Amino acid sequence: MTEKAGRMVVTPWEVSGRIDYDRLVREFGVKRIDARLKKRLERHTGPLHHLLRRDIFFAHMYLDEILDAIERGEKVYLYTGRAPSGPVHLGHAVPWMLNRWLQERLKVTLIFQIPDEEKTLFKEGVTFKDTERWTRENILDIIAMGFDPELTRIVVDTRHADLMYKTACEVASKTTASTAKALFGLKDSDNVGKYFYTCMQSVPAFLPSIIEGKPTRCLIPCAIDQDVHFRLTRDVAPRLGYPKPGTILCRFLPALSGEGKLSSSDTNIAMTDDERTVRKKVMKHAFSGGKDTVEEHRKHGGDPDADMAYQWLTFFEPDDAKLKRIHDDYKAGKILSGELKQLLVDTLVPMMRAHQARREAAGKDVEKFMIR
């Protein structure tokens, strides 16, 4: 979906306005995940993660039959990927915590798909010895999530071609020019390479299928924008003998901003940044839902919903009663717009002390995630 001119901008590769998920819901064709849905996910995991609670994953595909899959005892795996070309940043990280979450409950298998090349096929001057430095950079984050290194199997695109090329080329054997131009957006100028690489994004989902030698279902956590790229491969599954994926689907963590979602184009914050940075992009760079004055903030309270250091804590601070708290606290004048900034700054160093603890030892453990 592009629309410049309405300010709301959603493709694979650009996310920029205010989001209207409503409308993405209705144009794109996927479902609400209702309560009845979240009941159902709960009987098998447990409580539920906090970015299902919230309804920041929103909407689905398939997510019944997955669990149909489960409730008949059948394997069934996640899918997963980041293509490599600079820092893993708050935003990469969102989907992969419930995909590590959904791995830790359900004790299911992630493929990890790292896409390496993509950013030289669609960004000018991108090289693949800019991706092969980044692929190895982000495969430390990766680990750094605490995925199990038993059922994580990473797959590099040109380092595992060998095992992808065959069924990438059936993919595009089943997809028309004129399909992945109206998905995609593509022109008759663009490079080939950008009609191939889409037939590649389908693979790892046919993979479960090939590794278990026969129809296994997979789910695919991801962000809202990238759905585009598994509706060609929900199109084209039957026609080669393979289950259709299903997808969880989430919101975009804002820019600090205010505006779109956040990308290596804004203000961000790296999953590598030390404390005085990420209190110095928190304060100086986070959008403010309070009043003008200190007097005027304590008398009328703030707004919550525009905040964005608030709305930031309600991708990552997991206690709903603490959140609640702080929610009421704002609206009511009782916490100022720099003591929020200060609590979202508490509630992400400790979160990123330990992920980069975990970074600095990930290392030796590399060839453990690697698919065999």
Second form
Number of protein chains: 2
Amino acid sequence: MTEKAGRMVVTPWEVSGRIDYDRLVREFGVKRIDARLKKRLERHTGPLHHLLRRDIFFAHMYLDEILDAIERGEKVYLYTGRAPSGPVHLGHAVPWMLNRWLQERLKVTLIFQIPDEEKTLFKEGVTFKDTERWTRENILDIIAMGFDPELTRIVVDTRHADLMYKTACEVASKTTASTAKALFGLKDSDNVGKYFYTCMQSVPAFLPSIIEGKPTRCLIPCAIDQDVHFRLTRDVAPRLGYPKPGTILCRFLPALSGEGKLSSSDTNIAMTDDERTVRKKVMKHAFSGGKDTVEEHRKHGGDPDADMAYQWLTFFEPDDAKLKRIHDDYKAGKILSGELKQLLVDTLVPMMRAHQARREAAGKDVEKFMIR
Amino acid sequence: MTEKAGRMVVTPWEVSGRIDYDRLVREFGVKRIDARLKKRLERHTGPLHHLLRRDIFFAHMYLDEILDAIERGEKVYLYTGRAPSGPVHLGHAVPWMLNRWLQERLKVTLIFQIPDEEKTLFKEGVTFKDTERWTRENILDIIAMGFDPELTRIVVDTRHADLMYKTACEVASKTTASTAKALFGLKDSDNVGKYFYTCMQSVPAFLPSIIEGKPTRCLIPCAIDQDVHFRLTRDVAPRLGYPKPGTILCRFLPALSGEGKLSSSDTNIAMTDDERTVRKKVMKHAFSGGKDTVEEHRKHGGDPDADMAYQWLTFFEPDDAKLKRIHDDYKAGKILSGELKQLLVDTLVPMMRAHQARREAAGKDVEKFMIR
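Show the same protein again, this time as the form predicted in complex with another copy of the chain rather than the form predicted on its own.
Everything in the complex follows now, all chains and molecules, and the chain you saw is the first one.
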């Protein structure tokens, strides 16, 4: 969906403007995750992850069919991905958190795709040399998320193209240039790699069937901007004899400064930022829902819905009771904006410190995580 | 070049109509191989192959630059290919004959590409399952041509995609959909694999540089219908830091029945046809340049230029003196059309018998010929 004039832009390559999730659900043709479906999922996973409880993962396609398969005792897979282009930010890690949790709760294999050709194809002047470093670095972050090495298979598009290219060609044979233009807004002046790229995105959804030697369902937890790839995957799947993949889609972590998806700028927090940097970024850039003066704030209270520090806590503070307390206290003016920011820092820092410690040790495990 | 109304069609996927080679040279922007260039090549190869002597290989691009490189003592490579879709016919083998000869005379490595995704992308309803058999079968024919196992590297696109896909993406990043449309006559209704396909065709021209770790020239002996791929390759090469490949281009073996390229029908001769089949096809289908009655033929003589048995002899009979004798005797009415056909059979049968014997023994060598 591209609507620059109307502000909201949501494509795999650009997310900007005020995100209207109702409109995305309507226009992408996906479904809300309702109470019934949450209950059904909970029967298999135990108590839901806070990203599900809080409707940060809010939409899906074919999640029921995935649960049907699980209930029939069939193997299912997870699939998510990361196009390496720079440091991993907290926003990137949000869908990974759910992937990790689902992997642990359902004991299922996750295929983690690294489409390392993406930037060469979509960003003028970026070469594979530029991307190589980030492929290595990003894989360390993926491993540091705590995925199970026994149940995780990283596929790097260029390195493992021999496992993927044939299936990508099958997808391509069913995908016209018109379709690619309509779905991705491509023009004749765009390079042919952009046209083919989405075919490689379909492949990990079909790898489970290829690996298992029989139709095998795949669930894709990702941010909603990626949904367009899997709309195409779902369209093509039955024509190639594969089951349609399910998706479970999350909102974007808003930029600290306000609207939109967390973009890769200075004011966003990388998983490798040190404590001082995290503190500085939050303190300096987090858009505040507080009042102009302490007096007014104490009297009228702050607006947690507008406050980015609070919004980020909904993504990263797992404790519902604590979050509610913060919410109510901020609204009542008992917590000042600076204090709220500090609470975010206090949540992020230990989480990131643990991540960085795991990341430090991840280098030796890289090959263990590779699909081959 | 597509010009259905005007009869001549020359694309990598269709060759039909009366081929006007002068027009192809003009419109493809390639150069004639002239006496000077032949002499220059001969200094490196020794006496020229009959396909060069007889101008069956008649056009080129950058052959001088290839010879420059050889004279500077630089390594050069050969590259040719075969999209598996059915049995190898004699027409397919024509460029391979020159590849084999050049490999032997110049002692250079040949990269033999098998773009096994081509038919899935370009022929409705063809699956990889269909192609797999022909990939295997065609490789046996390639090996049976007598290539040097030490100096031949077969790359199968899907099997070796991990060696090729990254470079194909680099090519893709420099190739717009407009360009693909203009070069290959693609439409929006064509699948995106057709758009990307040509990028995989460029890769073996760049593999020499990648393998050697420095700019390394590559010469592509092939039929002129493939030139369009390498026009694109030459355009993209300098922008990716690779030298432009040279090409050396041959005419099409005409169909036994008359005009056009040898198409894959009943009336063409497969490398695996037995003696009886070869004889039957030649006797039954070879368009004759003879007169209507023996008497008239004896009196006025036949027309070797119109006679397909004679034309085929120009491709397959290496002995110039013998060929001239046949030419003159046929023209003088001393040889009847049936006798001329028999002379072709006598040339083909031992050649094919030797091929089939080598083919019989080729199975054990397949892996030896693979690039990896």
